[in-house]
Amino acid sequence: MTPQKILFDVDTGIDDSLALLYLLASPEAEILAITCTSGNVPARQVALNNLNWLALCGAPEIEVALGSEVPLLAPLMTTEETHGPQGIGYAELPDSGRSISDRHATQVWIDAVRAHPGEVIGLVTGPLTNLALAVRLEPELPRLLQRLVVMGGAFDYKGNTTPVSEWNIAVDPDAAKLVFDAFSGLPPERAPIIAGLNITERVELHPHHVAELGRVAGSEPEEVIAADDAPGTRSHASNPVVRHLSDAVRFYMEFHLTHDQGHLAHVHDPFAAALAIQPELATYRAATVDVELGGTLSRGQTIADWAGLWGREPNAAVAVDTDPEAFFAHFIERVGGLARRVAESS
């Protein structure tokens, strides 16, 4: 098997962390570089989180590049109340000793697609700021990529930041519109895959999934995250990957519980990462996707013209259906196996 080249753009973030672990665990994926933008937390903290996860997992020296620290036009929003003060919940990762790249994320995007035309999948699980800046400098970038996969938006579905907007798009709607416009006109098989809240909020990580991941990893004692645990309870898992993953996810579950969504976590980003290398995990519907920029109440809303009323060709493959338990079986096997290998090598 020839691994698929992945350029991973993130605002890490608890669910971005899970997406990174999934990619590191997947033989189909070769991460060329990780580019960082502000979103869940400021971009520099994002970069440190990625470096620390890579070191914890014994990953090779993958380049981690700092990108835009602010959106194109909008004032920066971050969401530490959702992801914790450092973006990784209660997890306290050891310092990696690794360094942030000297290159800017925008240059990493451009250099990667020029060096490997038609071979790179761009995976964005944060705001689209870095990609928008790269497209401005290299308008051919959409045609040099093999495909783009985005976690973002909400289609015929409620928002999670405003009543109609999803977080990644709401942070930088101007960048999102620039990207969706730039990626118009591609053949249908190369149209960007968009995983929005309409599908990712069906991908619910529950405590029993974390327990099963611990069992696959051979971690002891059994990993238990209970709704009536005291807030801030920490894992005692023998496996370091399981322990830190559990501490991150616990914070995320507490957030969902206190916001009347249940004792669970919507893991948007690892699902999008899975679609980058296993697109068959979802079914898709072609649509022309655009972003509202001017609405007083609707700025940041992603709109899908399913019926072609705008008279414009579809520019996206919107994920509309999946089997969440099939995804979790796949995810747990991969990440549990990675955690087991890390423990065995230490």
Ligand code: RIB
Given for the second form:
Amino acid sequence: MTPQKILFDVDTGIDDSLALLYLLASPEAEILAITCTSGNVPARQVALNNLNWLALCGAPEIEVALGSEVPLLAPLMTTEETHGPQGIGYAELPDSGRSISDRHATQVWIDAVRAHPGEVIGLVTGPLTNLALAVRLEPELPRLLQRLVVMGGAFDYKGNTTPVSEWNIAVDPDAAKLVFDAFSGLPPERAPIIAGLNITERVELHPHHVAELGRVAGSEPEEVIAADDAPGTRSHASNPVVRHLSDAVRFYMEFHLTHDQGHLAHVHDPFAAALAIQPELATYRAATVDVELGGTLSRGQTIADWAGLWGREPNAAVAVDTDPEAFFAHFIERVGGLARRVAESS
Ligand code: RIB
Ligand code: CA
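Next block, the form predicted in complex with the ligand, ref. the form predicted on its own:
Once more the chain from above appears, this time first in line as the rest of the complex follows.
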């Protein structure tokens, strides 16, 4: 089986971290490069987070490139309250000793699609700034990519950043509109896959999932994240990947709990990553997707025209249904297996 070439654009991020671990754990995926944009935390911290996760997992020296440190037009906003001061919750990863690439993320995108026309899946789990800049420089990019998968938006569903906008789109709505417009006109089977909050908020990581992942990894003792743990509790897992993953998601679960969503974590990004290599994990509905830019209250809202009311061809395959537990069984088996291999090789 030839692995699928993935260009992974991120704002790491606790759930971006889980997406990276999932891709590293998946033989179907070959990460060509990781391109970093500001979002959850500033782009340089995003890049350092990825270098440190890669080193922790004993991964090859995959290129990690710095991209846009600010949105196209909007003022930069970050969300350390959601993802922690460094973007990885309570995790404190060993310094990788690895370096950020000399190439700009936009150039990495353009070089990758030119070198591998029709073979690369672009997976974006952060704001779309880098991709928008790449499309501006290489208008053929949408047709040179095999497919685009985006975690972003909220379709007939509430936002998580404003009442109607989702974080990745809200950070840079101008970039999102440029991308959705540029990816119009592709054949239906190559229309961008969009995983919005309408589906990713059904993908709820619970403490029992983390405990199961620890068991698969052979980690001891049992990994327990309890809502009433004392503040500052950290994992004592014997397995380093389990330990740092648990510290990361503990912060995220506390955030969801204090925002009345329960002691759980919506893991948007690993779900989008799974759709990149196993699209059959969801069902999709064609729509014409566009982004509101001018609304005083609604800027950053993603709108899906399901019925062709705008008279425009569909430009997206919006993920509309999935079996969350089937995803978690797959995710736990993959990432638990990675964690076990990391421990066995150290
Ligand atoms: O709205 C959720 C998305 O915004 C996720 O990708 C999360 O990491 C943040 O980037
Ligand atoms: Ca993200």
